[in-house]
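The form predicted alone is given below as one chain in structure tokens.
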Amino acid sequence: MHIGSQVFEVSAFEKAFQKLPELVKTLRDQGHTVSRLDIGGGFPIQYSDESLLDLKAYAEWVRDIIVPLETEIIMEPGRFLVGNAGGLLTRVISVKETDEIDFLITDGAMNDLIRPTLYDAFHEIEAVKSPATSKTYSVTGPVCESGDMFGHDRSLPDMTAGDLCLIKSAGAYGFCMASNYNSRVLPAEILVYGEKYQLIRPRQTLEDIINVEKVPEWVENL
């Protein structure tokens, strides 16, 4: 069962669950063995100021509606668990000021976090340094694509080249959707726990990309 992602109305899950007993009964009456139910995910996380689900009510509906069906129960709360556990740390390359818009150009790009480009997803953007005076920026990557954008009209401190920005809520659909588009290398992954931190995936190099490419002998001999 999957009724969508970022589902904010907890009652939607109850309505969906209520359809499963009849479905399971119908299948079993037809001689099918129904030993497992995947009741999906869709739990929302806070990208901005969204309201979270009443998980107590959700759990009670699982207990009252799903458990009596006597199946193995599978859930998929991936984004809910890890979405806000990760962020994309970027460094400002330059600031481009125009009469209408000030562009904050970072070393992160659409290949590193494609959600804003792919479906206009919102991610909070926060400067690492403490704000003094603030300005409004469109935050972009350096790829020559009109869609290489992390956010419009974002209020941030007066930024200069070398400053760090954190693009938040990148723990889900971040690295797993990243690519080598435009021959860009994948960033390093750092695990942080309190004051402890550890490199868990080294930064990719251009050689890593090139070395997996094989040229057929018959091409070399042309």
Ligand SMILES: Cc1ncc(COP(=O)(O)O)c(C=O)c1O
Contents of the next structure:
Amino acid sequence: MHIGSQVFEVSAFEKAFQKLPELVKTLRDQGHTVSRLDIGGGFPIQYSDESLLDLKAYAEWVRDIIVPLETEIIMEPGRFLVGNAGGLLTRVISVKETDEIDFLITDGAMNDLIRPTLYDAFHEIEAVKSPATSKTYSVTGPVCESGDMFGHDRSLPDMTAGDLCLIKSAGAYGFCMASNYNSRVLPAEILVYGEKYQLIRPRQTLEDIINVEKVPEWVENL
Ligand SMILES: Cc1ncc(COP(=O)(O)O)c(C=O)c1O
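Given the form predicted alone above, produce the structure of the same protein in the form predicted together with the ligand.
Every component of the complex follows; first up is the chain already shown.
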């Protein structure tokens, strides 16, 4: 069972759970073994100022409705566990000022974190340097696509090329949805724990992308 993502109304889970005892009974009456129930994910995380789920109520419904069915229970709260643990660190390539909008163009792009492009998802954006003067930017990637955008109307310090910019809450549906679109290499992944940090996946190289491509012999001989 999985009823959706970023589910803020905790009672929706109770409604969904209530359907499971009858379903399990029907299946068992028909002679099927129901040894495992997967009750999905959907716990919201804070991308901005969203309120979090009442997990105590959720746990009580698991205890009262699901546990009595005597199955193994699987949960999938992936985003809840890792979403806010990850950030996409980008470097400003250039600032483009127009009469209406100032664009901050970063070296991160829609291929690295596609959520804003794909479904207009909101991610907080922070400058790594401490705020001085505050300006408003549209933060974009450098890919030649109008959707290559991380956020509009974002208040940041006065930024210049070379400054670092952090796109927050990129730990879920970030790297796993990243692609080589536009032959852009996948970013490096760094694990940070307090003062410790380590490269856990090196930045991909163009050779990594090209080396796996095979040219058919009959094309080579054309
Ligand atoms: C079957 C299933 N399980 C789990 C999830 C994860 O949901 P979330 O990341 O919102 O917890 C999804 C995503 O939609 C899903 O389709």
